[in-house]
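To begin, one chain is listed below as C-alpha cells, in the form predicted on its own.
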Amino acid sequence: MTSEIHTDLTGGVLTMTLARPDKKNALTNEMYGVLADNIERAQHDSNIRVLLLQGDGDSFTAGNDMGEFAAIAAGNGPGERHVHRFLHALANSTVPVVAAVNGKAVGVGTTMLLHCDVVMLAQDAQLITPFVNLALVPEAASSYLLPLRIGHARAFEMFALGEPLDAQTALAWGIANKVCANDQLRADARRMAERIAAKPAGSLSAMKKLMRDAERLVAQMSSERIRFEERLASAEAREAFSAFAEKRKPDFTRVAQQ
C-alpha cells in the first residue's frame, strides 16, 4: 500500500488520509487505487461503519497531479486510470463519508464533497474548480450535482471562473455542514464520525440509497468522462498545460476551437 494515503480503522471509522503534503496532496493515479480499495472495502466489510477523508499538511488536495495529467494528455498516461473506479465507488458506496477539509481542495478535491454525507470545513478552506481553465470540463458527476446543491447561476459561475470559493460561503450555499476552526477540524470531524458510526448501519445504508440514484451518477460519470478525455487531447488543454509548466497565462484566443 502506498504510503501516500494512511488508513486507520479505530471503532468503526476508517479514515483515510491523503499525505503527500509536499505536492499538497495531489492525487496520483496509485492513490486513487487505494482509495477505490478501501471505498469498495467498505461496502462488504461490516467493521467500517463510516468512511473519514482528511489531508495532511496545509492543504486537503491539489486535485489531480498534473504531471500526470501532462502525460495522459501527451498519450503516455497508465493502462488504468483509477480515478474513475474512485469516483463509481464512491457514487456507488452506501456508507456514510465524512470529509474533512483544510486549505484548498481544488478540482475534484471540491467534486469529491459532492458524494460526501457530511462535510466539515476549516475556517481556512477553500474550494477550486478550475476545470475550464484547465480547457477541461467538469467529472465526478458535479456538471449535474453541484447546480442542483447550489443553483445553475453559482454553479457556472463556480465552473467558468474557477475562482476560490470560502468557507463561509460553502457553508451558505449548503455545499457542506459546518465551518471548524482550523486545529478543531479532525477533532470535530472525528466526533461526527464517530456518532454516525454509533447509529444502525443497516438504516443509514438504506436512507443512503433511497437519497441518492447511483445509477443516473454513474451514468452522468460517463458522460463526462467522453467530453474530459476529448478535451484532454484538444488544441486548447495543450495550451493549458504548457502554460503552466512554463508559468505563464495561456493565450486561448490563438488556439482553434475544437
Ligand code: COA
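Quick caveat, the model's predicted, so the values are computed rather than measured. Numbering follows the first chain given and starts at 1. Heads up, when I say rigid core I mean the largest set of C-alphas that superpose within 1.5 Å between the two forms. First, how it differs from the form predicted together with this ligand.
- After superposition on the rigid core, the Cα atom of E246 is displaced by 2 Å or more between these two forms.
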Contents of the next structure:
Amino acid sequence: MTSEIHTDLTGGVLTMTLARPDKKNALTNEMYGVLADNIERAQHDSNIRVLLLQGDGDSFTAGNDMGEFAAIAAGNGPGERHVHRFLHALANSTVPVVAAVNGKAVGVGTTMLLHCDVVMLAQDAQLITPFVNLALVPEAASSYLLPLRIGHARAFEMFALGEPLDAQTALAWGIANKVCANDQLRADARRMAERIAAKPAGSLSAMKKLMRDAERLVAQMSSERIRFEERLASAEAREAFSAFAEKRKPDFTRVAQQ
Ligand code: COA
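Next up, the form predicted together with this ligand, please; the one we just looked at was the form predicted on its own.
Whole complex next, starting from this chain.
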C-alpha cells in the first residue's frame, strides 16, 4: 500500500504532506509511523535542515482516525501506537519545523502546532481541540503548552468547548506566525522554510535546545497518556465514537459517568 504521507526533500527542506484528503487527512497508525520515521531520520541526516508539514485537500487534518480510536476503545488497537513515537520525535526535534495549515486542524492537528517553530495559517484555517467533546483529555503536552502559550482562560475554553478558533484569533493569541491568503499558503510556507534552511543549522539546533525543554514535554505526555488511555476505555468515549460513526450527536446522559 502506498503511504498516505508523501515526502519530498528539496533544497534542505523535507516536506511531509498528509495525503488522505477523502478522510480529511485523519491520521492512522501507519501515517504516524511514517511521520515519526522521517522526523527521527532528520535528526541524523545533515541534508535535512528544515521539516515542513502540510495537508492535501481542504483540511490540514481531522486528527486521529476515529475508527482507530473506536478499535482501541473496544480492545482491538494496534500493538504499537506510533502516535507516541511521533509526538516524542516532534518534541525532541532539534531540526526546525514549519507547519502550513489550511482548513480544519482538529485534535492533534492543532496540538502538534505547539511543537512547530513556525506556524503559517491560511485565512480559512480553523483550530479545533474537541478532546472533551469526545470524552477524552488533551494530549501532545498541550495541557501544559496551550495554557502557557495563550493563558489558562483561553486554553480552558478551547479545550472545554471545542469550538473552532479562526486564523486571525490564533495569530493574535500567539499560536501562529502569519496568516496567508489561501492560495498563497504553500508558497509562503516554502519560502519561510527555505529562509530557515539557509541559516547555520548547528546554531538553530542549539537555539532550539535552549528554547524547548523536551524532557519536560515528554514527561507531560506520559502523564497525559495515562489519563487519555483511561478515558479511551470509558463508556463516555465509546458513546462519542459510536455517535461519530453513526453521524449523530452523542448523548452522554445515556452513559454512566466514569
Ligand atoms: N477519522 C476518520 N474519518 C474521518 C475523520 C476522523 N477523524 N474525520 C473525518 N473523517 C471522514 C468522515 O467519516 C467522512 O468519511 P465518509 O465520506 O466515508 O463518510 C470524510 O472523512 C469526510 O468527513 P465529513 O465529516 O463528511 O466532512 P465535514 O467537512 O462535514 O467535517 C470535520 C469535517 C473534520 C469537522 C468532521 O469530519 C469531524 O468532526 N471529524 C472528526 C474530528 C475529530 O473529532 N477528530 C479527533 C480529534 S481528537
